[in-house]
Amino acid sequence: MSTLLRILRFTRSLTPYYLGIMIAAAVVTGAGIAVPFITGAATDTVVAAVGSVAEGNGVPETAIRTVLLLALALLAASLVETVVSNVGGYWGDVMSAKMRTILSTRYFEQLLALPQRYFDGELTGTVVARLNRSIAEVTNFMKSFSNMFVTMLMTTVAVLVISAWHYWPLALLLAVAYPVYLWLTALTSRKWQRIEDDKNRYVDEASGRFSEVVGQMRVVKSFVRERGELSHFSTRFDETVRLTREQSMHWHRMDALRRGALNVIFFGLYVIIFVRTVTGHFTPGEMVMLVQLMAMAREPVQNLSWVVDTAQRAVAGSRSYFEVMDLDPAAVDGGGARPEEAPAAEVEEGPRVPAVAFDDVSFSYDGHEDVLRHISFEVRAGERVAFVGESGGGKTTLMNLLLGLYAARSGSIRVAGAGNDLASLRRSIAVVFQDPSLFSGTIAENIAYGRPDATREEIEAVAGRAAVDGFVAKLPNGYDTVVGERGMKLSGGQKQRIAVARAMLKDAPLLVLDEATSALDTKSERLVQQGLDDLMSDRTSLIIAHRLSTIAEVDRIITLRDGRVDEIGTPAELATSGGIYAELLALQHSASKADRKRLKRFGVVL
């Protein structure tokens, strides 16, 4: 129940139809109770007309009138019944496609705001999975509740006053038939719950790992694992095949149980109605009525095991993602969040106020062990600073702290005319990841990402910059041309000349260079180099580069050992110190296996 009202409030703006689907359940309920009446009248007329007829009295003058009158009011308790049951179902179909958008609107606007953190650890798939599977049952649930609660109350309050008033025993017996049957439906619950839970598990994974092998299909077809996939997702699957048929065995064993029970106390509501006629107690005409009322009776009842079973699997989808819901995206960083600046138009600036600072920062992935430890520096205005230290040593850690991405165990993080939000920093700064990361629409809305309001001559004049127009010349629809998913339509060079394209465009007074060409071949690094050094002119740039030229040309460098500051200083500087970077321009003259190991693990290349 309390599953049911979260979502009611969820929902709340649905109101007006969930009221409207209501009215029109009530008419429909009220045109179906009158059919048993209608034709219970019918029969004692047409029972008092035969037996008029038998004596010699012929046909009374108003039978024939009243049986057609009767009819008459048979076809319009119908055609009611017709009408606004297929209103009711319009309302119906219109608010469950708008409870899906409701739910799934949220649901994405929570998955915008969780931190980086919670994505690390579940799959893309799953995320999916869990939209469609637990909304879908949500709205499906809600959708039949709201149609058929209405129907059930009204026609079980209808039926037990109408019974109470022709004889008090039928009422008490179908009064023992409700809680009964709903008691022994809610003995199934905890188990078959239980079990359910189990199988969504076993089905988002297999949908996680779905999802995973079609967006890496070149490396699973690369080294030959089409099979080994294929096992590991029917595995799953048939995993829920033996829960189901756990599930189903209980839950029908259970449902044999209620029928048997139902079917004994309606045995005895039918004898007392059969025994009642024959002795007079009832007209022929109440007996066909009250048959009729105990078949309508009987519905509601059969109906709870139907509505107990769409709410179990509606309560079981829901938990997935309420649970998800109810994150707390500060709880889910860790704490530590980054202290609130003074807003843009209220922070100093000038050439002795630096750009980034960190200030005694820590940081760990998962609360235990850090992987940055105390760090701190400056970066002033303009100036251009590369994070040289080996692979896994914190240089990406310390630019998704900058972003935001993360944040600090302690210690703090300053950018200057950031703001005082994340979404303030973040257009802050413009970064090119080694991994471009496009998106399945056209090289202008990819290159616009940013910016989605900028003109076509301001995209364009970007991409010329970033080297973009020369391969997009050569394609049939130019700057319309679709990259596909993740624009795999596009080679890795042509993907980070786009990337460097939408930086610029961004123009954001800080950026981030995260080996932003260490997967390029040479050609491609050259002119994506262009667009770089192009982007970098008059601009703050943190940079984590994998060549020794481009470390020797920056401003100064930081290096980092063991998560801490090992050396700050100009390439010059460094060159002599004995340190990290003295060892890799030692390192670059040597021809020997060890050594060229050696700058492998520093991520570096001549």
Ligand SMILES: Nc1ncnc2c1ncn2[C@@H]1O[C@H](COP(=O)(O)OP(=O)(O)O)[C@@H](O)[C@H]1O
Second form
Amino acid sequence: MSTLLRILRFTRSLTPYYLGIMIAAAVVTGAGIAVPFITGAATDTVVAAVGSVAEGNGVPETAIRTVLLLALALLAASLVETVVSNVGGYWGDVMSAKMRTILSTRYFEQLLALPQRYFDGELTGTVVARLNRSIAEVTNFMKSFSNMFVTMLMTTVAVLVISAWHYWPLALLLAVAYPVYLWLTALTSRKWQRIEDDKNRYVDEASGRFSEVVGQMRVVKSFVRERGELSHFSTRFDETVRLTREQSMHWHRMDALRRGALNVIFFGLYVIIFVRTVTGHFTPGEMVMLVQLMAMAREPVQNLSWVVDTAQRAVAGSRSYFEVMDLDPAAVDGGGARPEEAPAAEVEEGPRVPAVAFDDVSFSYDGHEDVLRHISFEVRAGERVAFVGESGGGKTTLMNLLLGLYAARSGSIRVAGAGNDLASLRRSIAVVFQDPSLFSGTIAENIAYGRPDATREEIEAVAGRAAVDGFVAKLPNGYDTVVGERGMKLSGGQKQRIAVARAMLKDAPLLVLDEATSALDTKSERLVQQGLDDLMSDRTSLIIAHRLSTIAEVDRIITLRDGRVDEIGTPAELATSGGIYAELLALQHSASKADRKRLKRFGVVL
Ligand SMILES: Nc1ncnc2c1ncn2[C@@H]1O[C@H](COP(=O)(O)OP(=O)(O)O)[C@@H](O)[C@H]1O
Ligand SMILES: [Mg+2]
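Mind pulling up the form predicted in complex with this ligand next to the form predicted on its own we just looked at?
What follows is the entire complex, opening with the chain shown before.
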């Protein structure tokens, strides 16, 4: 229940809607409660008239006028109900749409704030499925609750007061019915909710896998895994069938019990009403009124279990919603709390300052095995530094730490001039990732991803430098060609060139290239390299290169071995030091298969 209060607090801006819906419901309920009184009065008038005719006194003059007026009153009550319930329904629809918007937006905002590590452990599809389910359930509940709560409350109170007024034992029996029903419902709830959680877990798992499979259909097909994937999927859903059986059996068994109990109580009520009418304590009109009132009293009691049912779903849904909302982005292990110090004043000169310093940095992804150990190095402003190490040696990880995507386990990383928050740090770094990923949209939009306000001229200028222009010229729609999910498919090399252009347009003082040209053929690589050389000429650059010729041109090389810095030096120094770089140089002249293989392990080609 407390989670539902949180939802209310969360969506405080919707209060006018909640109130509007409740007021509408109150009016509708009022009109509904008027009906038994009107029909009761009509019955008494009719009975009197019939009696008067039977005694030979003829139809009393006023009787027809009275019943006509009462019929008009009935019409008025139903018209009010019709109009107001539709107004309330409209408010309800708008309210749910707004609530959906608020909850979804907040969720997305929270996901965007969560650190990379959170996403390492989550299946994309699961994140999405969970969002949709939770929000649908919460919204559904809030809508029906604000609609029904007032009705239930008003009907209950009215029925209790009116029946107490006529004969207190009626009210007493009713007063027993409500708590008994609630108690039996509550008995059902805990088990129901536990099973619902399990069901949701299976569904989330299946949906997560589903979207993974859809996203990588080529892999699935080429390994002929369709049957395997299908059975993984259907097993999860079969589980939900099994759980639903158990859950529903439990629920309906309990429902039969509590409705049975209710039937017995209402049996007592009707017996009292009938007998007291026969004995002359109630007029026929009162009897009609009370019988209708009892029928009305039944409704809130039964709705109660429906409310409890949707409330349980909503509680389960909002629980997984708030599980994500409650994560403190800064506190998620390896989160935004990057141990960052104020930029050192002495290196801060001119607009293109940054220099990078790693000081005794250790890091592990899983908390057990360190991927990086005691890494220390400095990169001076304007310097070009290449990182060399075996594949899987932690080069990309080093760049992840630099970007603040993960926090170092120990040690500190300093980027001069980058400010103290992650956003400004990241704004000062342009990066080309090892695996270039683009968004659905046009080529121009993708290039301008980091600077949506860039002009077409600026976009085309960087496109030229990144050798994007060549293949774009051949497309009928040029830079407006839609790529990605629903558009044209690009080759790895084409994507990589767009990613390079994207980084170039960002024009940040610090450049990080993680095997930025690895997917390119020799010819286009030469073109892109020319553009990259221009870009690097006046800024600090950290390069993970896969070509020895590129590495040979940097200012300094840092080699990594077993997660540690092995050597730091100029290409000339390291060429003769007998380390990794020297070994690679020696290997490049060898034609032996084993040596080629060794080169490959360093991701190096000639
Ligand atoms: N997100 C991650 N979660 C857990 N382990 C990871 C993750 N990314 C990389 N690793 C592991 O860290 C090690 C270094 O990877 P990486 O930095 O990508 O190497 P390189 O870029 O030098 O090829 C590898 O053993 C890899 O399996
Ligand atoms: Mg890598």
